[in-house]
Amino acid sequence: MMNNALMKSILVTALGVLLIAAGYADLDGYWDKPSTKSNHDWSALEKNMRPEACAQCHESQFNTWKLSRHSKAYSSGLIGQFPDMGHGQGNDCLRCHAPLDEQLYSGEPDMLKSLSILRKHPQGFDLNANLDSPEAKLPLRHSGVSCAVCHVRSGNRFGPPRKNDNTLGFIKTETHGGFTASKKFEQSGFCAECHQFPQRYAINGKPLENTVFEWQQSRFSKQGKQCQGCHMPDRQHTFKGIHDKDFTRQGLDIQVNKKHGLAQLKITSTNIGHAFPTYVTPKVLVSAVALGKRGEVLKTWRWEIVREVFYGNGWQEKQDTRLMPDESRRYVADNPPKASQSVRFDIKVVPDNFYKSVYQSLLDDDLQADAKVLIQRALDETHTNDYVLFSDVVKL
């Protein structure tokens, strides 16, 4: 069962995202209590901060965003934990999962009502951008990290410079009364607010999420390759990560061969600008099986690529076997049985490995009714996210 200490420790990780080291500031105060509220005399559509409203003119951006993890940031697994935390601590988590001031809870009743809404509407927005749908009328927090989170402050619009135009600062346009162009939208520092935890919450010297620092230490940073180059190619709002099989596969060079009579697999992190995986929640399982003449399994080898942490008298790190950028690692099927005819290597990715145990522990406790439904839903979803990244056979 999950005790209070573990619940508090989960909260600490949420608090950590609020205190980003100096040097990652983009637009002055841009992430300090962000709000879209304004006194502008906008049209009803422009005043509407829902993603469906933005989609009326920015259809392509909406269509990629709606498939992204950002659109799912206000998730059942997160919100289902809030009744035990209280709305104040829940708001600390929302500072990254639904960061705008108007997305935060006004009090305990507001939070509990939101759980009930999420139970009825698992999708926090209308996939077809229909402004008349029930989903399009949900509280803004249910859309998670949506358009306004990054692009609207006090009713004013912000974004990167227009393509093939390096004009910066305020640009007058017919729509929105103009917008402010900043190169910061194309720099990794813009992502640091939620993807770089502060050093004060380090475990074994490393913050739970250390993505921007890992990138800074890599050749990608030195070559000027920013987070957006991979996760928002050609400005597409895809935000793909380890949950996407094809995207993950493109970051790795994987080879199998036979050397000195032994089958081996070699993994090189060639196109990933941070640790693989960067966070503590995923686990990558590497396995090999020696197969006999009839395909029977004669021996099994297993390895893990993971940063595994646990809570016991404070957060502890059990192991860190992740691959850093450009690092290679060999996995050798040593001492195979004499009857072995071949060895099959498999790489399986479990994107939500850590959450599986957290959600199950929560379900073993007494949960508020809506929270229990949400946590069970989240646990079921974690199992659907697993996938086999690679499989190949080496003949002996």
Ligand code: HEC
The other form holds:
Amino acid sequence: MMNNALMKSILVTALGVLLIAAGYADLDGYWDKPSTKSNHDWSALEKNMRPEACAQCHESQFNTWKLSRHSKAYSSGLIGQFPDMGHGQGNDCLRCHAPLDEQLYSGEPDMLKSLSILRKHPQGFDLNANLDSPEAKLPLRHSGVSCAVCHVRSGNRFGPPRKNDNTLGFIKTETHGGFTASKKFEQSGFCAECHQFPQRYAINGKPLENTVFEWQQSRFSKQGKQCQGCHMPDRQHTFKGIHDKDFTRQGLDIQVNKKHGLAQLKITSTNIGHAFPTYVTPKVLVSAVALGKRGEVLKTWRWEIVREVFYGNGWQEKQDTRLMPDESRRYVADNPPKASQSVRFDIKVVPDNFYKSVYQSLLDDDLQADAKVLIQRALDETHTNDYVLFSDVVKL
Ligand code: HEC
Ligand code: HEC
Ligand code: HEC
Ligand code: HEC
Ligand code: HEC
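Can you return the structure of this protein in the form predicted together with the ligand rather than the form predicted on its own?
After this comes the whole thing, all chains and molecules, with the earlier chain placed first.
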């Protein structure tokens, strides 16, 4: 007699085959070994998976996507780590950074060649590439979380329903054999594949990446405001986040004032659909300085908004002072020196705080030649990403 587990596994396999035959019935199985390979009898342009090719007809999506971090997900800081890890583990990382079958490494030489290409071509796309040549200049993996990663399976296009048209399922059009419209593109679940770790990887009850869960707990999910509502306004492919000062600023209400003779700063997360910041890599520094008559600094206060983890006897959480949606926090410059005339508050954002130390410790080791150049480049970039979010003075 067949045991239960075997029975189940056969059932699941059979179901899987049915779904694939039906063409990803509402995106089920969409992320299982995604591949764009097909034998469609289409023009070279329609078969070309490079973002530059999509740009010929979908220019506005290309022009916003190319400025987003999705277009830079095959980054120096990512692949500079691979020679140490080997191509097998590298492929595990590509599951989110460049997941299509044809983006993965076939072996060690393929991976090492890719490092030297990235060294010469820091950007993963090139609008001047000759699209008529059999091979566009750069391999598809260099375009990272590219158009085809989200929109193409077996050559076929998948997207949201047309604007002002609720037709779902397969829609025939003149180009690339039509497309399949699914509501899933308009929902947070679409982003979960790469922006949520499973609960089994939790540290102190929370996975390192917990963005979708944080959103589910928030007012935004109850109001039906999805990730796309903030990160793809009007369907634009901007995907702005903590690296963008204006975008981050509009998510917060920040007030300074004087209460009971003390200067204070109050931050409220009003328009962020998850923790501020979501994830363990950024750090937000809040500081205050008491200033004397001639502007001299009399005293300094410092606070951190961060989820800090470290490795030692397994992963451990050191602190989690992040702001959840709708949460407020007050920072009081208490016991100022008598001569203080005013207090200045500053909020500084360090989007890649965690990576700064990762890259520095990698550089302290012996690195493969291309990897060393790439990791140094990544470290330099982390510094240029820092910015001052807010600064204001309270007279005492
Ligand atoms: C030769 C022009 C052309 C090229 C090249 C092209 N497309 Fe399209 N695409 C179209 C047209 C036309 C439609 C149909 C629009 C409609 O009728 O609503 C379409 C529809 C789509 C849709 C569905 C839009 C929706 O409303 O959901 C997606 C997604 C899409 N294309 C993605 C891509 C991607 C990704 C590439 C590159 C790999 C690409 N296309 C290349 C012309 C093109
Ligand atoms: C990270 C995933 C992702 C990537 C990468 C991506 N898209 Fe999209 N795209 C989406 C989602 C999600 C929507 C639907 C957004 C919504 O409904 O709010 C969408 C919508 C679209 C539409 C329909 C737009 C409309 O106004 O109706 C087209 C066409 C499209 N994308 C083409 C592209 C092209 C071309 C690229 C590359 C330059 C690209 N996408 C990259 C996720 C992605
Ligand atoms: C295939 C995996 C994948 C999918 C699907 C995906 N993302 Fe991403 N996303 C990434 C990766 C990887 C990065 C980091 C890119 C980098 O900087 O290397 C990223 C970065 C981002 C950032 C920028 C964060 C910053 O630090 O500024 C935002 C915002 C974002 N994604 C939103 C979304 C939203 C919204 C969706 C769903 C519509 C989505 N993503 C779907 C993989 C994905
Ligand atoms: C589950 C999806 C996922 C996997 C798997 C993953 N990443 Fe990422 N990675 C992300 C997302 C999302 C971001 C952007 C996070 C943010 O800033 O909020 C990111 C950001 C990064 C960054 C900083 C931005 C950049 O591209 O320079 C590095 C470096 C990085 N990841 C390296 C790795 C390495 C190395 C691995 C494999 C050990 C890996 N990632 C596996 C999702 C993933
Ligand atoms: C109400 C608007 C809103 C919603 C809804 C929302 N976000 Fe964000 N998101 C923001 C703002 C503002 C920031 C920049 C501040 C920050 O990092 O917290 C941000 C930052 C991010 C970042 C970069 C964080 C980092 O630490 O590098 C990622 C990734 C991201 N969001 C993904 C998502 C995903 C996935 C969803 C859906 C589950 C989502 N967001 C829902 C507003 C929103």
